[in-house]
Amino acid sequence: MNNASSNLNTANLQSASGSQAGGPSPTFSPLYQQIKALITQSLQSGEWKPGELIPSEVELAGRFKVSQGTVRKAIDELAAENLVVRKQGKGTFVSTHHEARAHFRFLRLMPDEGVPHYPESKFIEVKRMRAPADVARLLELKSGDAVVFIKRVQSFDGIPTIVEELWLPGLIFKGLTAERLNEYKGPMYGLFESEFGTRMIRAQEKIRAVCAGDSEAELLQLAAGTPLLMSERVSFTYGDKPVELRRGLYSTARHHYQNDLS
């Protein structure tokens, strides 16, 4: 509690010396903003668990030392980020790949017909390896690092869907085997949150058009040349620190993908 006032006050007092000694002028961070970050800070090092309740807007007001509309505002922001969620009556709890509504968050493939549902998946390599150098960029490690790679087939109904490959830096996930990957049986990212402490919040995401491979159509079952997505992502956790590169192509057969925007 003393630590979070403390940097609080810090920044607003740095902020203050900036100007009165005429030097560069410091950027102006809302007191808000400030809450948030400070929150943040607290969801990254683990004070409260993805699933687990935070801390009323009373407390955290006493505990900073602001008013409550301003732990609501940057409450607001961090439920707008998926960060936190509320829920009714209950109060706030951090967000977690575990909740179902977290499942179609990063997977944007819908079903043309029925209700979404998650794929099964069929893991045909899982290995650690050396980053080439174009992952290796892309994940902000030294060319020659060792990455886990895993390759997976999913899908719909029985139906091959989707072939991914991805990339995750070595340091974090040490021990992930095809064994541990075979045997869970939720959501990759809630193995990745629950047993690697690695949540995933954000993600960047190219997608174009390409022609099926002759290797990409014998696991889709399609003929070589059909039309399919192909996206990479890199998803970052807390600090925009990239922790996995994901390149999939999917079959648009009986699937859109979807993205709503606001």
Contents of the next structure:
Protein chains: 2
Amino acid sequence: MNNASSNLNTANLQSASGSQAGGPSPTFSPLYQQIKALITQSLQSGEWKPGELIPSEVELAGRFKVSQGTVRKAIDELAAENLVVRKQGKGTFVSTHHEARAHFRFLRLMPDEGVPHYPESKFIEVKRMRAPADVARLLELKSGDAVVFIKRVQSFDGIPTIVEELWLPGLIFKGLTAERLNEYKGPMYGLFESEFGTRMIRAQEKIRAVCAGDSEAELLQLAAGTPLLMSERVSFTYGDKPVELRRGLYSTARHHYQNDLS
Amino acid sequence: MNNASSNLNTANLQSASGSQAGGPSPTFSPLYQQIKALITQSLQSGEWKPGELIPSEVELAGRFKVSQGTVRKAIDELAAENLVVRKQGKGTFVSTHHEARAHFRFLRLMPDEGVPHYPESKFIEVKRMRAPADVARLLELKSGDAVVFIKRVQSFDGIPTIVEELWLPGLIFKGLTAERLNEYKGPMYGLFESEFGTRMIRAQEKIRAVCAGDSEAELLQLAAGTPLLMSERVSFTYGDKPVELRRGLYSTARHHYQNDLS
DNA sequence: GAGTGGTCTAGACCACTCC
DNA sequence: GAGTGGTCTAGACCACTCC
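Other form of same protein, the form predicted together with another copy of the chain, not the form predicted on its own:
Then the entire complex follows, led off by the chain already shown.
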């Protein structure tokens, strides 16, 4: 059996256009895309939390009244986008930033020698402020909306290498304080995910070369005028909503920015 | 019907381990991976050339004596790796660098304002030489092996922005001269693909910040000491074979290096 | 042994292109 | 209408994990 029962079974989903009179629907979307959207909603709403097991393919197929193959195709795409991780024999898990695996997905600065490891953070400043115009624009806020501002220096093996400033929407990151940041070990995205229910899933980065100013030079213990990489990064959560602006200066004396083109 | 006939039909491929005595094979590889390897061989050998149509899924399924679904899965992966491009209703085509689409896959320098377009090249030097130790190591050649060396400046709207040096294995790029390069319009990878049968399919890039030396400053018409992005890129063809080393200096006065993290 | 994701098949029908 | 890739189903069996 196929189409007849399929249309019956998927009555609550948008049925494929071909079986209806009047030709192709202008908003045609395959079943598996609709299933993917439903699963994404459950991820976004926190019904299945980072690190947790989601229902099995068979279970989801039953729930959505589609074949296992259709659920598979939906999950395949979610896995390709790093929203979930499949583990054969175990199940499919919601991705989390609390994993060694995830730590270097957004940090592309690699040591010239030795094995990559996560830097230590020292927070210079943490405060709430009103969003300047450029920050507001990139975070899709109104100029003057509340934002959390963070400035920190990151060091590898005690050598200060990154100085960065972050802006976060004040509404989402209400209780974020210097204390919380200092207590927390590991990548900030882990904290954001666990404590503020906001998972970064994608980022856009623009990189330039600049010379260190006096203030940056001091923080990085370098001579003023030393060339640095300057990164401006906007990170997005579900629904392509921007939720972080980060401006970083990277010393590339002992590190390089690594990128794989394919 | 399934397994019995499948094993018969795929007698010339490595059959799945489960139906044999003695438990799982240590070198188990799924059928679709074997099909993928066979298709990749045909791409590599030039049996199907860049821009050409490859045989249909039904045709390949018949040829390899597997189901269309298995061929689909193989081609899905090749499409994800940008080796082929699927076009619904038309067929599957071998990817080519002679396409607007491909031009910005390896060039990540984007204008701060205006629409991206491909730069004009001015060749400063083209010569054959012996590979220095570091070049030989990155290209997996022996120190002293013949390489082609190219130095050029690239300009956007008449403004010199990139100065780069390239090294190519001499054996592969035998007839590559300044004349050929000057005649040719468009990305060098198009020339390499058409004239030398070598397609770049992947690259590894390492980026640092440096200050312009006198020579670079002159070529880019900048003050000495201006901060520049320095990129070292190794490009690979089929079989992860390195076939190009490129060292570039990018002015980021009017451009930025763009990267999407996901 | 039971449960998970992973592979493979056969077959139907759809969307799209070209004629 | 014929041919292409795209979607969807049902069902079998495999690889792997946990018990």
